[in-house]
Amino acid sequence: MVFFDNNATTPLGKNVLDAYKVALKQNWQNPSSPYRESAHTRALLEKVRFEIATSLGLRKNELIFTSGATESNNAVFAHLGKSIKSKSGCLISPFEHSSVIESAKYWFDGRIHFLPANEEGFVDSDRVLDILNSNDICLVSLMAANNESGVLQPWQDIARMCSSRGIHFHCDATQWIGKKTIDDFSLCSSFSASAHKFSGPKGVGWLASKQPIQMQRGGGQEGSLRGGTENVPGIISLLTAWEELKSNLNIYRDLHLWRDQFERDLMNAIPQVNILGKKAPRLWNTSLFVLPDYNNLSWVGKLDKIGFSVSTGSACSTDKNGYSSISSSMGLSENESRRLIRVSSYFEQTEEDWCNLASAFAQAYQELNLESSESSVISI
């Protein structure tokens, strides 16, 4: 099976798995305990914190280990929602991850403003300035790269705008980190990441913040900001994934050519395919498109039988009606949304895998057409 759903999660790296096993066996002690073996485990944990913080241009105490970006995003909105006493609002994009959108609805109910975006799903930073100047805003949150379309956002520019006005700027960097260079994140007031997006273990990530963000009480862990015993094996193996990631980032620059050729082959094989965000800057690994016929689950099932794992988009960004935020923000109808497919590679996928994926879509289209012609049920 060839895996093309890496924006959802990446497979655990082999060296990462080895590091995790060693940590489970050798570093099982509670890092908060006073004896010598625990002190050694605590030192390893702090080494990971220092290594990651330093490579991101941060101080060590600005990095809090969490269960991942969803927890981290929630923490930022909860902290500011409780600590800001005024009626200040927040400014978010209409296609943020649900952990941002739902947190904004809870903590800033009736005070949410939306960043303006064009039909490609790209935020217009020039218009953001007008919003900041004409509204009382205490928090701006913008994802660095969209998890469904792969469109890259001008988060650096907006971070600078917020900094000059004393506004907290939060960036959900979950999809960016692991696929693009890690410069400039020191511009953010805070940002979040998840290890399983760059071949690390699930259930571990971080919140980086220049100001203390109170997350969980009841313990002295993580500078007394997030109580609870740390996931030491996850954190230690996270560092292994991080070190491998930094070496891989030197080779990603031309990988978008494979994706681009796939899209050309797909459009040749299946007329009227609509590639979303095609004219905007995108992650090199991601393609999101609307197919002209048949429900996306039918496509997923066919491709699975052929030997390829693809996605209907992000399960986390789909509302109760099955209509994703990126669909509505890019002007898709509900019918079009049901024909939406996302494919996303990582460093393990080859040029040949991309070529074979295009052929698999062509084969699936032929089989679906044949089944449709033999059935009295009309497929949409």
Ligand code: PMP
Given for the second form:
Amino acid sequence: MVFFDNNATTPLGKNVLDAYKVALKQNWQNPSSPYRESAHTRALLEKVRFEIATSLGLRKNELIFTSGATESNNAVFAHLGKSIKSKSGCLISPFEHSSVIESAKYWFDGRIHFLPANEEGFVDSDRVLDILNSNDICLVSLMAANNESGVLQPWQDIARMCSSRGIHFHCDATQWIGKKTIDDFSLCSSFSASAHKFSGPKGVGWLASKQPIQMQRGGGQEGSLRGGTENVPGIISLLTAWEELKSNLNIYRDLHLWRDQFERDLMNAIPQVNILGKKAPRLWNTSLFVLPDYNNLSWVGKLDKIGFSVSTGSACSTDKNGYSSISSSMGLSENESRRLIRVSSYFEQTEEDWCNLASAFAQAYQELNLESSESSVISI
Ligand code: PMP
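How about the form predicted together with the named molecule, since we already have the form predicted on its own?
Whole complex next, starting from this chain.
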């Protein structure tokens, strides 16, 4: 199978499993215990924190290891929601991950404003100043790269606007970190990331924050901000994934050309395909499109049989009716949403894989057309 759903998760990096296993076996002591072997494990955790924080341009105590981005995003909204006494609201994009949207609904019920975005799914930073000037807002949250369309957002501009007004700016950087070089995240008041999006293990990530954000009480771990015995093998092998990522990031610059060629081939094979976010700056690995016919699950099934894993969009961003936040914010009808497919590569997929993927869509279309004409003959 060729895996084209890397925005959902990535396979473990080359040496990550070994690093995980070694840590599980050799660093099983509780890092908080008072003897030497525990001190060694504690020192390893602090080394990871130092290395990651340094490469992100942060101080060590600004990086808190969490179970991943969902927890980190929730923590920011809970912290601001509880500590702001006034009736201040929050400002988010309409296509944030559900961990941001649901947290906003819970903590800022009735006080949520939405960032204006164009039909490409790109936030219009020129209109944000007006919103900030005419509303009482204490928290702005904008993802760096959208998990479904791959559209890169102007988070640096919005971070600067917030900083000059003393507004907390949070960035969900989950899809950016692992696919783009590290930008100036020190512009953000806080940002989140998740190791399984950059070939690390699942269940570990971080919240980076300039101000202390109280997450879990008790235990005293993570500078007393997130009590609970640390995920030692997860954190240690996260560093292995991070180190492997650095060498991969040197080569990503031209990889969008393969995705672009795939989109041209796809449009040649199926001319009515509508590629979303095509005119906006996008992640090099992602393509989101509406197919002209057939339910997306039929496409996924066909592609699966031909040997490719693709997605109907992001499972965690679908609303209770099954439509993703990106489709409604990009103006798709419910019917179009049912024909939405996302493909996303990572560093393992080759130019040939992208070419073969386009051929697989052409083959799947032929087979679906054939099945549909046969079934209409039978029904007559
Ligand atoms: N934010 C974005 C943009 C994501 O794509 C995801 C994962 N789909 C998350 C947050 C949640 O990450 P995690 O799996 O680490 O909780």
